[in-house]
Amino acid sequence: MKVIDILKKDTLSMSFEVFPPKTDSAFESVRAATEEIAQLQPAFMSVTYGAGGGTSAYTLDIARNIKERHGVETLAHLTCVSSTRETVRQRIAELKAAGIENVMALRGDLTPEMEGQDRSGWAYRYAVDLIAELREHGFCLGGACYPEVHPESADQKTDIRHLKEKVEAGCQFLTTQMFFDNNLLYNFLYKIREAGITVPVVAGIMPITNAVQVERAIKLSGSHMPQRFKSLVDKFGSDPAAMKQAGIAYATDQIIDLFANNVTNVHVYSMNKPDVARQIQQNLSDILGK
C-alpha cells in the first residue's frame, strides 16, 4: 500500500520512525526494537538512511522484514548527497525487488569532509533531484520539510519556494522536521498553502526523554525550545524516570493539540524506543481508535 493513500484517509493516523544498526553486531537489537513497536500496529513506519549511506543495505532489510512479518507499511528513506547515479539506480533496483513502494527522498547531511568540496560535478545536490529520478520508477515519494526553515536556507521564502519545486518534481507527502511550540507548525502550514502546496503535510514529534536529547535536538534540528518545554527540563532532567514520563507527556499533549487543530497525521521519532512508543499509543487509544 502507498502512505499516500494512508495519508489521504478522513481519520487520524500515528506512524513511528525507526533508525537501522551501525554495525553487525547491533542488529539483532535493533531488529528486534522495530518489531516490537511493529507490533502496535501504526498506519506506517519509516526507516532511515545513515549519512552518505553507510547504513543502507540495513535500512533495506529492516524495512522489508517489518513489511513482511508484521504487515506494516514501510516508508524506506534514501539520500542521495555525493552519489553517483550508478550507486542511486543500485538502490532503487533493491528496493523494487524488495517491494517497497514509499520512500523518502532527501539529500542527506552533509559530513564534514563534504562541507569544503566542489559540488558542482555532483549527481545528485538536492533532494528534488532524486525526486525526479525516482518518479519514473512508481514510488510514492515523500519529502521533508522545515517549520523553522532549513538551516541552509536564506528565510522562510526561499525554502518555501524550494520545497515546492520537490513538490512539483514529484514529492507526493511531506514529513515535518521535529519542533516543539505547535503554533511554530500551524504558521507555517498557512505560508505553504499560501504558496500553493497542497500535499498533506505529516507532523513529525520527537519525544524527548531524557537531558542529554535536548542538546542534540537543538544541534541536529535548530529547534525553538519554548518556557513550557525548558521548564520541563529543568525541573525533571536530573531524574531519569520523572524525565521520561513528562517527555511523554509533553509529546502526548503536543499530538493531542495538533489532532484537534486538523493536523490528522502524526509520526513520531522513536529512536527505537518500544516503549516510548507503546506509552504515546497507549496515551491516545480512544483518540486512534486503538
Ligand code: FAD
Given for the second form:
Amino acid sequence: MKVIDILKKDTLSMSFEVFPPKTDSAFESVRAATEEIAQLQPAFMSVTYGAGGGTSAYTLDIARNIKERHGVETLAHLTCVSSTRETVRQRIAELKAAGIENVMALRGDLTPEMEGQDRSGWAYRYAVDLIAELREHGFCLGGACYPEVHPESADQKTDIRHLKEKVEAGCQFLTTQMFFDNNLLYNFLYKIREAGITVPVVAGIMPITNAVQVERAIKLSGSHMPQRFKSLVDKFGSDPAAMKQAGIAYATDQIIDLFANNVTNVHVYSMNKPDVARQIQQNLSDILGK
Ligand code: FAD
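Alongside the form predicted on its own that was just displayed, please also present the structure of the form predicted in complex with the ligand.
Below: every chain and molecule of the assembly, starting with the one above.
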C-alpha cells in the first residue's frame, strides 16, 4: 500500500520510526524491538538509513520483516549525499526486490570533510535530484521539511522555495523535523500552504525520555526548547523514571493538540523503544480508536 493513501484518509493516523542496527551482533535485538513496535499496528513504520544507523541492507531487512511478518506498511529511508548514479541504481533495484513501495528520499547530512569540497560535480547534490530519479520507478515518495528552517538555509523563504521544488519533482508527502512547540508547526504550515505546497505534511514528534537525549536532540535538529519543556527537564532530568513519564506526557500532549488543530498525521520518532511507543498509543487509545 502507498503511504500517500494512508495519509489522505479522513481519519487520524500515527506512525512510528525505527532505526537499523549498526552491527551484525545488534541485529537480533533491533529486529525484536521493531517487531514489538509493529505489533501495535501503527498506520505505517519508517526505517532510517545510514547516519546513526546501519547499512542499506539492514534498512531493507528490517523494513521487509515488519511488512511481511506484521502486515504493517513500511517506508524505507534512502540518502544520496555523495552517492554515484550506480550506487543509487543498485539501491533502487534492492528496494524493488524487497517489495518496498514507499521511500523517504533524503539528501543526508554533510560531513565536515564534505563541507569543504567542491560539490558541483556530484551526481546528487540535493534530495530533489534523488526524487527525480526515484519517481521514474513508481515509488510513493516522501521528503523532509523543517518548521524551524534547515540549518544550511539562509532563511525560511529560500528553504520553502527549495521545498516546493522537491514537491514539484514528485515528492508526495512531507515529514517534519522534530519540534517541541506546536505553534512553530502551525506557522510553518500556514507559510507553505501560502507558497502553494499542498501535499500532506506529517508532524514529527520526538518523545524525550532522558536528559542526555535533550542535548543530542537539540544538537541534531537545532529545535527550539520552549520554557515549559526546559522546566520539565530541570525538574525531572536527574530521575530517569520521572523524566521518562514526563517526556511521554509532553509528547502525548503535543499530539493531542495537533489532532485537535486538524493536523491528522503524526509520526513518532520512537527510536526502537517499544515501551515508549506503546505508552503513547495507550494514552491516545480513544482518540485513535485503538
Ligand atoms: P534537501 O532537501 O536537499 O535540503 C538540504 C538543504 O539544501 C536545505 O537547506 C535546502 O533548503 C537546500 N537546498 C535544496 N535544494 C537546493 C538547491 N537546488 N539549491 C540550493 N540549496 C538547496 N538523515 C539520514 O542520514 N538518514 C535518515 O534516514 C534520515 N531521515 C530523516 C527523516 C526526516 C523526517 C528528517 C527531517 C531528516 C532526516 N534525516 C536523515 C536528516 C537529513 O538527511 C538532513 O536533515 C539533511 O541535512 C538534509 O536532508 P534533506 O533531504 O532535507 O535535504
